[in-house]
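This document opens with one chain alone, in structure tokens, the form predicted on its own.
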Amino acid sequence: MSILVTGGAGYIASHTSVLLLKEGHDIVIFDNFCNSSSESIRRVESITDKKITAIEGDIRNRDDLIKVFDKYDIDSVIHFAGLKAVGESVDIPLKYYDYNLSGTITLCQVMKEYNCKSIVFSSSATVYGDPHTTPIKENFPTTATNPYGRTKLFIEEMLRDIFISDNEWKIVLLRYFNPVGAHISGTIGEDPQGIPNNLMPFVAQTAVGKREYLNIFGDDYDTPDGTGVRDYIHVMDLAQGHVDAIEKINSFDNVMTINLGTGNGYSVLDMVRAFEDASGRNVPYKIVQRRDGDIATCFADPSYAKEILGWEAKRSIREMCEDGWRWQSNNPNGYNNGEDKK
């Protein structure tokens, strides 16, 4: 199968590309590198011993996409491309609607023109908003507490409308929870620009000495220790979910919405302690004000993924932290050692 991986140089996409290549799929990576590094592609090539076709382009640019579909016979798309920081989306919502919504509209228009009607979409548990109960099932009501989450929700609805208009489309919406960790080799991992928006890169950068301390946003939530509880999932388990989805997509006769999580909730302080144990390093922290858009508790009911895809998360919180630390300690400044990313 020939698969276009949009945003393919990014964190989750690069790990997914490793597994796609190992399963024998041909991939074309498409990325504008606005929040990723082309070095990740070179390292995926090293891990898999395979050459990757990588094209620089923007999903909002129709001409960029047409060049790809003209040159390559694309069977399916795994759509990762987009902006992803909750806090930033609150500050600059129009940028998020432009990149995420406008980009996906343009992508789907070009796919339709080239009769490529198969897409796995990188959605998010943020579409559940602030759930009234946990674990979260796929049939729970959807809403969003921030612009980032709304872009994911709007794209999901748009894809469902596309299917209603033309049921030849094959669409899988993967709602995943909190990816952490890295490839076991320690050569690819999460490399955020500037101050990390997600917990574990901040924890890792603090442990390696790049940052003085970790900010914990609130300790007065209705949780066992007052800090936010999330479903942390190893990025390689998450990557396997994408491979399973793309390999089974043609067997589905409706839009499939699937949670990818472990079903376990861990607090921020749980993760800090686990990382300290795995790394042997102290992670100093300060409690600061809650962030806009954050919720108290969020973890998945992953049973539908096992039923439909035969998928389940296998790696422990210990492995998440050990692999994350291996990446961070081997690459204290990320892919480019502080140089400009490209």
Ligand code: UDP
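For comparison with the form predicted on its own, provide the form predicted together with the named molecule.
Just this one chain is shown here; partners and other molecules are left out.
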């Protein structure tokens, strides 16, 4: 019995794979490496001292998936594969619908053909749009303000429809808040291509000297210091949430929708200061205009995850910054130390 990890070479999946292997699960990694490097898989092997089965393939390609399901006895799928850059999704929406939505449709079709009906899906707090209040509970209304968010919403709805049509399916929708940090070894971490869109990789690259300064998008929000507030969660805590979900999935008799966040909100300036403290480096910044589509405050009510999965985030902001800094300072160019990707 194996767990298929789609997008397994990526940021969150590589950290999740470490824990899955440590818990004794067999995994098969499936990735087309469009936003990752196979070096991350080699490093997961080295952290866990285990050999990983890794297949290069695309979730949009039925034949690629069939080869995997033919060869391996796949019991469940943790489905990370997809594109995630909000701005890019506005510019090239069809690509996002193709990768995220068509890819997930093809994956589910093949799963059904092989009678594999168990899936944990990477959703996002973006589905809450601009929430009317915080902390955010799973039963808050959902909406989408960009094509990326819409793909997450559509996939959630599609998976619910699949369950309605066939109650044998076991489906967990994990809504992540803001994953940051890295494995404590400093050998795997987030490796964004080009200029990072997200705050913490940008902060880390500024601290290491790759970027001159951070642009802070607005200091006139209705928050304690005027900068945006988010629920940053250590990627290893997030990874643990997947292990807990996959281990409990067979006990659920309905589609489970679960927030994975810490329940704490930190501002951009809080994060900059925490990173400066953890790294001992300066992070120069300039206050610039608000970024289109940004909201003031977003943080989770994570109590349902505790109730249902027995899961809660354990790591502090300090650990998020220390571990993120270890990864960034040991790997200033990410996995690509002058070599080609893959």
